[in-house]
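Just one chain is shown here, as structure tokens, and it is the form predicted alone.
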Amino acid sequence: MAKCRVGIVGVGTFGINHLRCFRQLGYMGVAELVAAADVNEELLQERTRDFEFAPYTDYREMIAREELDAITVVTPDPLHREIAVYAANAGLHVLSEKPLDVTVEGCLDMIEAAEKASVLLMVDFHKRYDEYHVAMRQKVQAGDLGDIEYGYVHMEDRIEVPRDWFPGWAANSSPAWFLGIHFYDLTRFIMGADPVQVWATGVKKRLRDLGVDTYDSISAKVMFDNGATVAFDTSWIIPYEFEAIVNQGIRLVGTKGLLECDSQDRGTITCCEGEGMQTHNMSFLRQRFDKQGREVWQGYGMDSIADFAHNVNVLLDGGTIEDLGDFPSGYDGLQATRLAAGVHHSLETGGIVEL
């Protein structure tokens, strides 16, 4: 079996997440964390203090000088395209983080790329691969809860997101970039529909107060294919104090019955002296340790990640794309994109808009 050499484009926030699940698939035999680049060269260097890989502050020199079969693109959304398009041109299977891209025509240019160049484009919508997410696709595709008529999602950050994590970028992203397009795509894999219409408002008043020009919350409502209607609410406002960074949800009503999902709370509450009650959500991540005393993470945050390198090592066996089944492909990618785009139209139109 062909074991995947990876390269990683941002080792940020998220981008840890990516190295941990790449060395611990190397621990396994399924892929090789070769090497990782980022323009915050102190970052960097704190990166392989911990994780073992070439560091290169420059992705295109990554490219060229290390033999790569695939690279991970980590970075801030509107970067993903030309770092996508460039790696398929050079031959490398590409997974992006979500949003694929900030526009249709950037997704266009990616799903292009990779097929001209006959490779692999994911894209990391995890919530794909939530346990209790699968099993309400099962049930809705299984006919059980008959024709979806309606269903509600929602989706909150507290506040130190926008604020202190990512003061500098939020101003170029909102609610639904960086919140909604996880909801917008889930919709989508369990209902089996694709969105047609979609009208949004939205508000700028806590962010913005604190210097933050972006909005504090939108909520759209949106009509699919299937004649379902879905409402999401998105925001990163929440207080610091919310027992969580995030509280997510999700609801569908059919004319045989419902499903509900928390999302955020999986029944994990800890309360400790000075930090007051906490939840966890130990489906996404959970860190564990195996029988060399190796760190080992675990829950769909991974299994997302993994799953790329997995496919990869199928089409370097000879496999084609055919061959690896169901997996959030750069048409999801445009699809989520395609409704986050038109919510944003919707703001600044305040009408209805036809996707």
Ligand SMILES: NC(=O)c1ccc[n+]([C@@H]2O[C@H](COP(=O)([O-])OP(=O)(O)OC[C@H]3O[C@@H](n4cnc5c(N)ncnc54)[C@H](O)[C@@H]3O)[C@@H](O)[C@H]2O)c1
Given for the second form:
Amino acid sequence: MAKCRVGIVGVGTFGINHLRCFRQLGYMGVAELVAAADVNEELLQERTRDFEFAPYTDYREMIAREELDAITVVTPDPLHREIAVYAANAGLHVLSEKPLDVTVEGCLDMIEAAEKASVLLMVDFHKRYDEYHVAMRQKVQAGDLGDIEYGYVHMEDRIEVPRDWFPGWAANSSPAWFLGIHFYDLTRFIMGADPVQVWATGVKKRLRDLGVDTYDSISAKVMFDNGATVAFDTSWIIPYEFEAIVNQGIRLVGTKGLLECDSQDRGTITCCEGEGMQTHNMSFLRQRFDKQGREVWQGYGMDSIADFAHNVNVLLDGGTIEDLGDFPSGYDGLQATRLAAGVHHSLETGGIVEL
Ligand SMILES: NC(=O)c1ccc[n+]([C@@H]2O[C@H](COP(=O)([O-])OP(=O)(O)OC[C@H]3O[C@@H](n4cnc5c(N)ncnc54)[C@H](O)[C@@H]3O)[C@@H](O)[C@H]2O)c1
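Can you now output the form predicted in complex with the ligand? The one shown was the form predicted alone.
Entire complex below, previous chain first.
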């Protein structure tokens, strides 16, 4: 059974989850965390104190020097394309953080590079791995709701995400690119339908006053090719005092029933001094310790990354991409980007956009 050798590009806020995932896959003999690259040398050094890997400030040098099977791309959104294409051309399998790219052309470029090199291109759409969402999909696909007529999604981050976590590139992103993209993909996944039309409105106020020139909130009404319309409300200006870093949920209504999922509050509540009342999405990430006392993380935030390693191992063992079954592919990344780009096109023109 193969054990893929992996490099990570980008070890910032979310990169730490990739480091955690491949470290613990190492404990299980599934993958080896070989190397990681980040242009921020100080951060890279900091990460080497907690994780064992060969550090590089240039991902090209990492790919040239290390015998890798695969990389994961966890850099700011606009950089996924260049890195993924470079790695695919070098014959490496690629997991890209969402969004695959911030342009339709970029996604097509990445898909083409992966196809040419016969390598796997996956997108980290981890909401597909949430057991609640999987159950929703099974019900919808079984026809329990009949024909879906309409739906509603909300995803809202606390303001520190764009203001404090990545002020350097938040202005190049938006609630649609950073948050909406998750649910654009999830809604496609659950309904098995593609978006065909979008009309969006947005507001720039709070963040612009703070010097971050991007939308506070974006509301998009999307028609899908199964006839359903779904409203997506996204924002990242929720006050720091809100009970969780993200508030999120989805509901779908069909001819025979409805489904609702509060994908933030799974019923676990804490109230500690200095933190106030907190609700927790324990399905996403939860810290555990194995029998040896080593830290291991569980949840769909890990499962999606681990699925990439399992898929790469199947390919290394002689399997084909067709053998992998269902996974968030480059095509899925393209469709989600097509919608996010359509949302922004509608914001710019004020009109309905055909996708
Ligand atoms: N799946 C999720 O739920 C989720 C959550 C947060 C972020 N993300 C995605 O993960 C990606 C990273 O987000 P983040 O919050 O960690 O951002 P971040 O800014 O905290 O980290 C990005 C890292 O990439 C590094 N970097 C920049 N250019 C590079 C290059 N050319 N080569 C190597 N490293 C480079 C930066 O120095 C930084 O350390 C984004 O695409 C974001 O949308 C996904």
